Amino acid sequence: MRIDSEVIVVGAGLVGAACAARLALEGREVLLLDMQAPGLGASFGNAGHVATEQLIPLANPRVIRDSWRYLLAADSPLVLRMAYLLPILPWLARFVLAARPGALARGVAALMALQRTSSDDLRELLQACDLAPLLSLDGYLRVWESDAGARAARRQAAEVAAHGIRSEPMPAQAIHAEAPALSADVSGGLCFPDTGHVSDPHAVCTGLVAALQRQAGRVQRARVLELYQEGRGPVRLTQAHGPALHARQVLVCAGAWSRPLARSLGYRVPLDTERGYHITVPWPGAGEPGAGAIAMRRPIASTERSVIMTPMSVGLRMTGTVEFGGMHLPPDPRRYALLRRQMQALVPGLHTGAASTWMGFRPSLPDHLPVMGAAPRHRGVFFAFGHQHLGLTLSGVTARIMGALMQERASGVDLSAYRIDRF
């Protein structure tokens, strides 16, 4: 049987591109497949925040308790589209189960196991791929505008401090000195110094792909419909167009599109999507009004507004809304309008008329842990998908772990919490 590549990676988002680049750097023959150009899925809309402080899964008692207040509110940061209520009910039921104390503790421990080295792994990978200038590890600010916001931010910081995450008080004067265009209503904040951001997530993704190609790796547009393996032989990938491909090892990193590929091998996984929205306002040109005033050097998150602004090479990007609505409903224009209002409130006078908009599908499991590891019943098949909001943050550590696993080396991480059959 013809072998088209020793390794085929399905999915050219941040996780797939990172894994493919890492394998190629270690001398493997790699073919990277995606149905569109690299980095144009969920990775394109990434907030750019290297969120090493995020250890508490969305499935937690506070979110469950408060969900009735905002799931159906039009201006809420977390929304459920009514047209998608019935399809997502089984996922929501598992989500509630994952918020139980024992399950939540296991989820926090599993995220900690990945976050422990995520920043170092990302930095090392980007350095190896000549992408170090895109990464800044100088922290982010979480600000507030009210006493209630201050209490909420401090409570969240205390939760993660119990797991070793540092934060430092940031008085209003220091915040406004760093970001002079920020609203005068911002009255204080916290700095999380061990986090960071990238200047352009799409550039990171395409840069990883370029590094793969420098190592003689190949990239091909292909829509993979199903996987098949007979016995312990090569893995066959059926394409929507073109002949089947064969590889000794296949790594599925197809994000929100991973579920049917896993199902074709008999693995049923409750993967759904959190539809993410962003707006990106281009920087004013030299000499234009406000060109110097809106300078920001690192991300700023608003506690009350549940949004984050990240300065990027392409402009000032704001993200922060989560919508449960599946993959077929059109974007809700009210989400873009909400982000515009929030940005104008935080940066008064900023014109958002030229802002670009985006909506994409973050792959999410009910327990908010990714699927990572070897297929239990198919030698040569591996999975790395479902990283929800942490695709950029966990791309480096995922690449290191999967590279070790696919070459039968110890990764230093117990992968039982991320098994595809854990449900």
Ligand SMILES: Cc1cc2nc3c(=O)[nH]c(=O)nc-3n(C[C@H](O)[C@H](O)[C@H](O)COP(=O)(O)OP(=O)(O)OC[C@H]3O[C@@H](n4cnc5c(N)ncnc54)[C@H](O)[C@@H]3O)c2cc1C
Contents of the next structure:
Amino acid sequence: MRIDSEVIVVGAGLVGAACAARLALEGREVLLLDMQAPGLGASFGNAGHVATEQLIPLANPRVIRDSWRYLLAADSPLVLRMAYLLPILPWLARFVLAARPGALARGVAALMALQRTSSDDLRELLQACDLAPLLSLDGYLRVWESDAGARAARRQAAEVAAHGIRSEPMPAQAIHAEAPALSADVSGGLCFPDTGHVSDPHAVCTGLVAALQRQAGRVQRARVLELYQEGRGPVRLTQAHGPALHARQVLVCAGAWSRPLARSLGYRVPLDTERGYHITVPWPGAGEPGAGAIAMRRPIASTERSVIMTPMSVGLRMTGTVEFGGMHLPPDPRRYALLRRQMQALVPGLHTGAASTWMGFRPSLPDHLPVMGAAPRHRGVFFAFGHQHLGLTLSGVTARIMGALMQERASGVDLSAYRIDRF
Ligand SMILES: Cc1cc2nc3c(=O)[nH]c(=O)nc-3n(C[C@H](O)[C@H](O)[C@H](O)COP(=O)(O)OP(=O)(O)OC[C@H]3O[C@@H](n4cnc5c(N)ncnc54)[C@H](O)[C@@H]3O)c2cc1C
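Can you switch from the form predicted alone and show the form predicted in complex with the ligand instead?
Whole complex next, starting from this chain.
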């Protein structure tokens, strides 16, 4: 049987591109497949926040307590599309189970095991791929506009401080000196100095793909339909158009689309999507009204509004919203309108008329841990998907772990918490 490549990676989002680049840098022959151009999935429009402070899985008692209130509010950051109520119910039931104290403690430990090196791994990978200028590791600000917001932000910071995450108080004056365009209602905040951001996640993704190609790796447009393995032989991938492809090792990194691929080998996994939205306001040109005034050097998150704004090369981006609506319902225009209102409230006078809009599919398991590891019943098949709100942040550590695993080296991380058959 003809082997098309030693390794085939399915999915050229941040996770797949990082893994493919890493494997190629380590001398492996790699073919990266995607049904569309690289980086157009969830990785295209994320907030670009290297969120190393996020250690508490979203499946936690506070979110569950608040979510009933959120789900019914029109301007809520968390919404459930009624047309998707029935399909998401089993996922939500597992989400509630994952928030029980024992499960949550295991979830925190499992996220910590990845976050411990996530920033270093991302920095090293981007350096090795000549992409270091896209990454800034100089923190982000979490601000508030009310006493209740201050209490909530401090409580959340205290939760992660117990696990070693540093934050520093930022008085209002210092915040406004750093970001003069910010609303006068912002009355204080915290700086998380060990976090960072990228100037354009799509550029990171395409840059990783370019680095793969410089190492003689190949990229091909292909929609993979199924994986199949005869005995312990090579893995066969059937594609929508064109002949089947064969590889000795296959790594599935198809983000929110990974479920049918895992299923084709007999692995059932409760992967769903938490849809998220962004608007990106292009920077005003020199001489235009507002030019220079909205300068911002690092991300700013609003506690009360559950949004984050990131200064990017393409403009000022605001992201927010968790929407349960599956993969097929169209975007809800009210979500964009909400983001516009939030942006105008936080940066008064900013014109959002020219903003571009986007919705993407966060790949999420109910316990908010990724699937990472070798397929239990198939030799040469590996999975790395389900990175939920943290796919950029965890792309470097995922690539390092998968690189080690696929070359039978120790990764230094106990992978049992991320097994595909843990549910
Ligand atoms: C609004 C929003 C804000 C976010 N902010 C942040 C943030 O600040 N920091 C952070 O760390 N994370 C953030 N995230 C999460 C992050 O974007 C995702 O976790 C990450 O992009 C997932 O990457 P991925 O490579 O797994 O998936 P994707 O980027 O979705 O890539 C999967 C790829 O697989 C391809 N594919 C799918 N099926 C097939 C198939 N059958 N055959 C071939 N190709 C296939 C798709 O075309 C796609 O290119 C955010 C997400 C959203 C939506």
